[in-house]
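One chain follows as structure tokens, the form predicted on its own.
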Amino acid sequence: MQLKVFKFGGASVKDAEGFINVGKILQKYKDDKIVIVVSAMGKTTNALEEVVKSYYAGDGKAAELLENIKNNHFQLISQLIPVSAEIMDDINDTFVEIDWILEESPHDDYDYAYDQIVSIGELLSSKILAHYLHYMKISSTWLDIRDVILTDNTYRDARIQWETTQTNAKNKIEPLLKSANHVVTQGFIGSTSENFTTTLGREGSDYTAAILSYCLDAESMHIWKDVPGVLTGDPRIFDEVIKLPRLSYKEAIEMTYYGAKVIHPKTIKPIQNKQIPLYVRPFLDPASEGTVISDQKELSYPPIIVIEPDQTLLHISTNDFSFVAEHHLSMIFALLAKYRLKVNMMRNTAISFTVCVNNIPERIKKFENELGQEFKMITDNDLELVTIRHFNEDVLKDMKKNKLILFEEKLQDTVQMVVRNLPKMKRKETQ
């Protein structure tokens, strides 16, 4: 069987018409075989966490803010399709999970109730998409992703049970495209072997996407972004950015891992492993090919930027001025793991280990606790860490302009920098 795996994120399906934008799309590919990942509509992750944060400081407000949620979906629903029993049965059905959870006291651990409640963004808008597609007359079915995708119980990053998921995959997902071209169904989130909700970290659903792609042999994978494709920097940071035509699985890996935002790092791998193709494309301009990802030989690249926003470096040392030896590290990174902080960079010194992770404060304090008695931790805040490919003197003078460089390393073809940025100082004018 011939299939396709798309993958619609947030801003594809932000509001009304954003969801008549692909329901164009998959009306050209009416006739093809395609699995439809979609993310929660616009900024409705953001609006679920608040309802977690909310519930957990018992404040009174979360039922509130899930009611505002409810609406903006409700409303959405009328300015797509004529409203039906059928179609309001089943979001008021989603949403139920949700009141069931904000009527009990909060569960001990966040991570848990988290998942249990920022998932439904993607189960609501999965089923509106659905509901719209069998409007249009498109041949389509829905699918509970968690029926498939099976992972532990690491919530909020959570880990793939691959040979299950591609069983799972393999005997639910192929059968629906026998009835139905496409099928549409969530990225973000899977279930733990106890039937528990949980999700794949922040923009999970390219990795999604990624997974059936490799656990059903799909002939290529396509990202429909907000942009033309993948692009030498962030367009809202810089200007006068370019469009790759073409990156290596390698390159798109360096790229991610580095922190560029517009693919999922753990995307790449699966695709990778099978030799699948990844197109990058803009849901504006359909007809554009965008930014293909595949297996070509390693091409000449401009500079490539990335910038990581909110890093903080932990410097860590032994109280006693022993060096920092084998078995610290090995300590010192098992906590890392069990807090989930990533390591972006790092440095080790005679008595001395400098680590630069994403700024998660909670998580942050929790590894400092856990360092204990024969450690001395020292945080910087409000760092951004710049990563500069295939850089030339010029872009790295420039980049450097207006900061304080905290931390530097080189390596053949890429620097990275963790910075803070500078005033720009002027001298006071004498009375």
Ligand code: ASP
Second form
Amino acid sequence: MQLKVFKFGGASVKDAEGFINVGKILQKYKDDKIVIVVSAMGKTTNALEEVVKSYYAGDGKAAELLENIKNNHFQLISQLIPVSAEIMDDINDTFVEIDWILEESPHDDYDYAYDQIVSIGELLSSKILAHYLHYMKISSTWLDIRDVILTDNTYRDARIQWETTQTNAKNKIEPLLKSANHVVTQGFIGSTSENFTTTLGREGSDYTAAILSYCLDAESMHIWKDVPGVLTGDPRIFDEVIKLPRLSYKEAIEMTYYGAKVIHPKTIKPIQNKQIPLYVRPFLDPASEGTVISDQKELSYPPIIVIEPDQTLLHISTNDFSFVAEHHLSMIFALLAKYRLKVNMMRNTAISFTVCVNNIPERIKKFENELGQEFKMITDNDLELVTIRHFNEDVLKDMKKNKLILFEEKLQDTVQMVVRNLPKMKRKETQ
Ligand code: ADP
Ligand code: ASP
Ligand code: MG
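Given the form predicted on its own, state the structure of the form predicted in complex with this ligand.
To see the whole picture, the full complex is given below, headed by that same chain.
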């Protein structure tokens, strides 16, 4: 079956206007077979994370925080469509399950509870979109993606069970597309074999769209964003960025691996395996192709800059000043994997091993505790990891301005540096 996969992120459905715009885009594709993957509205996932934190802190505020989220959703619905009892029930049912959880005392496993609660963001936004499309008379049907995407039980970072997911996708989604043109479903969430909800990691909706594109052999995948496409840097950080009209899968993998926030890093591999082109497109200018990511021969690119904020350097040495030998390294790596600390950069010298990781204090603490007496660990916080692909000397000089470089590495066409931003010193006026 010829079909496309569209993914609408939180920014595209942050308010009623956003849903109306999504409706306009879909109107243009109303005769095409499309699987629509939608994220939670705006910053809903962050708000749901606060509910979980408050529930575990036992500060009595969780129910009130959830009530605010409920009100925001109902307010949006009333701006979008005539509210019927059926729609109210559909949305209320989603909240009731969380109300029940909050009435019980917290489960031992925080990550498990997190997934049961935070996952409602996508259930709500997809239900609202489905009701809106129905109201707009756009042929569509709502699907609970937990009936398709099977994962293991690594809560908050669940791994896909590909074979079953692929069979489910073919058996459940293709028949739905025979009776309606569009299937509306959720990004970010999946289910274990015991029917517990899992999540795929923050910003995971792009990955869901890639999983479905792969499993259904989509002709193309389209991610609708609040930017013109993939740019040479994050426009929230840099002024003079330009759009990259075309990117190879390889370049996109490199950029996202180094932390470019525009696409989730796990997204590219599945679609590359099946050679499915990915279009990163502006939802405010639907006529534009945005950036096409496909199997291009290597192109020549301008310098591309990726900034990963909030980095920590861990300097690990042995307490008896002996060398950090291979058996130490294998133990250190096993612990890094155990506590899911991704190695962004590393260096081994005679007496110390230095590694740059995202600053996740609770995991770093557990890692340090388990390293044990044999090792000493010193940390450097408040750092940034700057990666420049296809660098030139001008860009390098610019990026080093007002920065203390703690760590720098050049590989062929990539420079990486761990830096601390220095305050600009200005000389006092002489009296
Ligand atoms: P959504 O969740 O709506 O899908 P995101 O906020 O996750 O969207 O991603 C879009 C944002 O990614 C942009 O607003 C932009 O600030 C940021 N971004 C970071 N790096 C880049 C880049 N290289 N090109 C384009 N956008 C980028
Ligand atoms: N809603 C989830 C998040 O904000 C997933 C996503 O938007 O991709 O992380
Ligand atoms: Mg996002």
